[in-house]
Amino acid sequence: MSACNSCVVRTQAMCSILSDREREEFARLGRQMAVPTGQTLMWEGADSMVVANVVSGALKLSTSVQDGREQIVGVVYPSDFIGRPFGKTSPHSVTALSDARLCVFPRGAFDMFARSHPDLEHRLLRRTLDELDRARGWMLLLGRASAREKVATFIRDVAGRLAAEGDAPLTRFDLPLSRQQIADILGLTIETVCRQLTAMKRAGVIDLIGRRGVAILNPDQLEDMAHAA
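Form predicted together with the DNA: give me this chain's structure on its own.
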């Protein structure tokens, strides 16, 4: 009965380790849900009511300070997990960057189900450890990298993340984020992001096509820029 059988992330999301019977039970706890671009699913500091799996689309995790400065602390893609299990409040906001489909579960029910299915918790633990590694790598970028390094690294990473699992990074693609959002990820201003992109274009490393399109002309040079520039 459940939509799981046709779910595109069934094989990669954490539910994949469940048996058919377990997955059916699990599926009954939650429901699919569409989230339009720009909609915020969860607010920083608010009670953590739900957790979810991303089925399609991309969402940002962000925190901000009084005066409007915002920092994006993570971006999640299909098969990624959203929300804060086993905790009272959500430590950051979650907002859709594109129209997205989620598989949403009430937090309480999820917590209980997870507690009684060690394999699922194990899967979640691995995912969380990976996410922690990624966050810490990002900290190096935020704390020690120049604007050039940040932007080059960002382009390279998106190219890798957008490629199908196991494939080589794409050489031509559309950015899933606006310039402002890129700036919020890298801890820069929108103008600085622009200037770096233009400079990289002038250097013949990339090409910019319209608002969102990027072509990587010289991957090696891009790689160099990501490390020191």
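What you are looking at is a predicted structure, and each value in this text was computed from that prediction instead of being measured. Whichever C-alpha set is largest while still superposing within 1.5 Å between the two forms counts as the rigid core. Positions refer to the first chain, counted from 1. Compared with the form predicted alone:
- Of the listed residues Arg156, Leu132, Leu177, Thr63, the one positioned at a hinge between rigid parts between these two forms is Leu132; the rest lie more than 12 positions from any hinge.
- Of the two rigid parts, the smaller turns 15 degrees against the larger between these two forms, judged by C-alpha superposition.
Return the form predicted alone of this protein as a structure block, the form predicted together with the DNA having already been given.
Since only the chain itself is given, any partners or molecules it might have are not part of what comes next.
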């Protein structure tokens, strides 16, 4: 329970809906787990054995296409929930993009606990619907937006997702994905992504720091670039 009391995402994570007594009961079902960069926690098509709350770090959700290549279908951040409760198999692989820390629960134990706590089931449903809305917005972005709008939207969204709930989007952060991974998730080539980032830097919208660092210099202009998306 002491880990729950000091948890940095306790007011945002799935378990925030629980009372102190319920949270203590819930915590006894799981354990904290460190996942180093590059380690896969769940495999596409494998038995759904665990679910987890992300405490820190970022992880990618990926699936394999017919020619064997990997397609990144999402990125999860602190306070996000991963895994497939009430399901037999994992729909995608989950791999750490950075060193991550998770609260991991056996899927069967989580399912039983959720069934006996309707508020938690309701919170899970709301999160599922939010993810569905996000996925629909992403489909619109990929189908209708220009390369500039795609890259600007990605930068804007990462800045918001990495910020704590209720806080303003970050203005300085490290991207969780490489240039190639950004290209894959946006349906662009790596050359196009690099050109767009360079153009945004030249325009004074962002600054690029090292391999993955980004500083947003003009948030309003970045929003304008992403607005059409």
